[in-house]
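Only one chain comes next, encoded as structure tokens, the form predicted alone.
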Amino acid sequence: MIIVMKADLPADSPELEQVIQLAEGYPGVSTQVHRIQGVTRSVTEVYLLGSTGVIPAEPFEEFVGVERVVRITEKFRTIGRHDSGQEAIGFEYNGVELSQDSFHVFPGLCAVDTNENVDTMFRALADRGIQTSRAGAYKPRTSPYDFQGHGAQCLPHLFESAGKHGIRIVSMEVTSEIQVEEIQQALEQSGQATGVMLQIGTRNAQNFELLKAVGQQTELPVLFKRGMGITLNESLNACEYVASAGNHRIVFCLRGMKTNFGDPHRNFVDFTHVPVIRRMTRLPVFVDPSHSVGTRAVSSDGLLDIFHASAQGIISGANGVLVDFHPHPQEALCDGPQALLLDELEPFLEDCRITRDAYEQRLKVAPRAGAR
């Protein structure tokens, strides 16, 4: 049971402490207090743990200060939606909006490799109006072998380069707590000139030390890559030990499944899942259709197969697309063969556009689609 009190009641409030008493007082039940900061007000949720089936939701909605009660209908308490009352958790970072009603495309380096290109990459992105991009310090390789990433060594100049052109949020994976306190510390001495989104790679969608690392920080926002090979409930579980250590701010990514029903593509891409995800949690979702498409082949139309898993995910609805961009893919340390040429940025966020407008226009269609 989750008992939402008004919006922007403070945390130390007489009426918020009631609540508390009156659900304590049933026998082993324990509360959690969770503060949601939304896009546009605060809320203060509190969870109610343990056999809470037979408490009634009555006592609690006579209190002033309580704006409804809802019965937890999933296990995914903190990202669960559990009615079609619960509001999205949306929020802003940095001053860019992060919620299932904005849109936001991230083009960038999958691995930051010399500052030239960092800078080649920010500029285009800034001529074009851009805030948001990818760039990875840390990359985890399949193979020990592969470039790892030039690691905390270039974050002083990548976040000198992307606050100079005005990117204002940088999309980073980290595998290690280490890693963590490393960006904190770079931000922190560039003056925070950007901002990052924590990125928890694929490969690490189940190291629980570390998503509870990222969660018990709140200053830096989280974007959760759908493990490759588990189940979409697994993944969202994932999502819940980062929300339940303390960090609301997630964004869920999808990022194609591995199989090799998928093939030639390197993943099997699995945007139908954005409607789902975004049905049955409250958190924005973004695709990321490189490293789920893995090259750059060329449909019989011209377009490439990212621009087309890339519409597939917009069109469902989804709030951000991850894309690989790089000055030189031939020369790129990681992920070259499947990075976008400069010269297709323009002609790639026109087609963005171009799917995300044609989203909006499904939406009117809604009131007389669904379900009755």
Second form
Amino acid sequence: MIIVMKADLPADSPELEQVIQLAEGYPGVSTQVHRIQGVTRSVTEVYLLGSTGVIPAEPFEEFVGVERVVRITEKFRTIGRHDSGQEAIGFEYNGVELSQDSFHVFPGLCAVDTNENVDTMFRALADRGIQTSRAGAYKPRTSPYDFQGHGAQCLPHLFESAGKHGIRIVSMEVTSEIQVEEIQQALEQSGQATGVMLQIGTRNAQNFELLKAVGQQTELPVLFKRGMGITLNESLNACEYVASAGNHRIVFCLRGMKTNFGDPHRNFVDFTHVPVIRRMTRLPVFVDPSHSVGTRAVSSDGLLDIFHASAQGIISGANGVLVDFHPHPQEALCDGPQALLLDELEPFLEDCRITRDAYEQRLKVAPRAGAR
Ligand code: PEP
Ligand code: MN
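Structure of the form predicted together with phosphoenolpyruvate (previous: the form predicted alone):
Once more the chain from above appears, this time first in line as the rest of the complex follows.
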């Protein structure tokens, strides 16, 4: 059971204390208080843990400070919608809104290699007014003999260059807790030149200690990639680890599932799940067409499969696209074969705009079908 308090209620409000006291008066029930900072307002939620099935909603609903009482229908209580009982929770980070209403493209390097490529990439984004990017400093590779990323040593230049080109958020994968500290330190040393969204890669989707670690810090938001070989329910429960540890600024990212049934794509593209995640969770939903399609194959209509996959995600309501670009893919140290070229940036962004507009047009149909 979740008691949602009225928006912007102060932390020391007697109303909150009354709710906690009433809840803890029921045998075997304990409470947890979560404060969620949304884009326009902050919400306090009291979670009742234990056997709450028999607890009536009415006594809580009578408090003037209570907005509503939500019965839990899913185990992932913080990120879940619970049969529409909960609203989406967007957030703002470094001046950028990330919510189920916003849309951003995050084009960038799969892995940071040379300073020159970093500068070229960010300059190309700045020229087109893009303030969000991706860049990998710590790469989880299938083979220990493959390039593992430049690690902490590439961060000072990366952040300085991002700041210089007006990049506000860089999505960056972390594979261990120590890397979170390295990123925070480098950001501080750069004078917070940019922002970082900590990316949990699909291979670490159930690395519970890492999930707790990125959840315990609340400075940096988290982009959680769906686990490629586990059920959706398992991925959602894993993602809940981040929120339950205290960090509610989370983006859920689809990136394809590992199975040969997706051949000739690298992974089976799962972007029809965009609307599913949007209704099951309160989180903004991104798609990663590069790591799901994994090739630069072009279809009979002249468009790359990566363009098609992105469009499929966007037209279904995706709130963001994480996509690999590289100035010289043949020299890339990781995932060169799936990188888009810099002269494909403009057409890619145009295709995203066309598809986002089409999605917004599609919403006009909703009142006549489904949303009745
Ligand atoms: C990545 O985005 O660089 C990456 C490794 O993705 P994934 O975890 O989806 O494979
Ligand atoms: Mn990659």
